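As a starting point, one isolated chain is supplied in structure tokens, in the form predicted alone.
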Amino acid sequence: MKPADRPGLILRYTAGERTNHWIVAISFVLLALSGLALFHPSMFWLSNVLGGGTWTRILHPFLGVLMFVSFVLLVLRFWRHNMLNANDRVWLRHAGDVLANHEEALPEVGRYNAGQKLLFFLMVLCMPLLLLSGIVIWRVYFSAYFPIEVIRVSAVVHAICAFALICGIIVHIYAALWVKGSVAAMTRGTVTYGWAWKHHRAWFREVFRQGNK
């Protein structure tokens, strides 16, 4: 990362990073809605998002593979920024100050805060489980190779992981809307000096140390 070309702005995400993020995000939304449609008859109307029941059964698994591959690329890009450290533990102990927006009581935050890092690790845990369990229950191609007990367990694992991720992403979206400027960072790619100093001060310092070398 480095200062952006425009004065007063810092480059937070490159075009490639933003594209990667939005592929994961859009595929996740489509998977969540179509997955809920397949999960219970009362939500089957959500299958219309992929063109109806038949197309939902066809496209849902392929979208899952697309999301997993895209997420692996995100992990390779951002894993080193998501390692938990001592400041993150302090940040978590001051969750009340986070919710009250008392950021002056929090330790300096790097590129990501502890809440964002926990979501990252939740996704790292759930994504492979979703892929593996999804392959087991992918009836057209793979389910015939597994005993019914394995298929049943995989269906439960798939549902639990999907529920955990849906809850986590809802919190992620709320936080992005709550912290003004976060959504713009993932659309334009840049943030202001003030935003970086207020929300990610350690990262702000790092950017300018690198920029001044």
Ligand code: HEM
The other form holds:
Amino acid sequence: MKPADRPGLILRYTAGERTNHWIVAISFVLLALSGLALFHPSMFWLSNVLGGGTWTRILHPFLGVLMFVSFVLLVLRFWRHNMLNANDRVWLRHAGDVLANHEEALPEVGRYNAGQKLLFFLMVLCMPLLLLSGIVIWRVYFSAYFPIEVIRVSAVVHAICAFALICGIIVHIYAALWVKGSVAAMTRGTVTYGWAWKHHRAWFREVFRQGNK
Ligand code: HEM
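Next, give the form predicted together with this ligand, keeping in mind that what was shown is the form predicted alone.
Now the complete complex, all chains and molecules, led by this one.
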């Protein structure tokens, strides 16, 4: 990533990366709401999001495939920035300082902090499990090929992974709103020098080392 053309701003996400992220995010929200509608009668009213019960049952699995494919592309773009290193262990030991906004007590953070990286791996674990279990319980096309025990276990795996991912994404959205300036990174693509210096100092230094070459 190079410093953006506009003075005082650094490019954090290209248009392609942002489009990819928002396709995953929008499909995730639709999937979570329609999935909850299918999960329990008390939440069936959420099926209105996709146009009623029948449409929910038809569209939910196809949306799942769309989300999985776009998520794989997102992982290919970002995985190398999410490798855990020695600094991340120190960062995790200082989780209390993170929550208390004492960032001066933390080691310099690279492109992503340890919390973001762990969430990334939660997504990487849950997404394939959701897809595989989802295929087994996709009645119209695939369920007939599996014994009932496998279908039952898959329904449980699907629910557990969906629950873990919904909790994880709630934390992800909360963190995006809590760290002021992060949402602009994913909408406009840029962050200010101040944001990068405060939250991702090692990445800030790296951007300028590369920019100055
Ligand atoms: C639904 C609302 C969502 C919002 C408001 C949101 C917001 C954001 C923001 C602001 C960033 C930039 C953070 C930074 O650069 O430090 C980001 C990054 C990212 N988001 Fe989201 N996001 C949402 C949903 C999702 C979903 C559903 C997924 C995947 C399941 C996802 C996966 C990612 C990934 C992989 C990154 C890059 C961080 C990393 O690689 O560790 N996001 N998101």
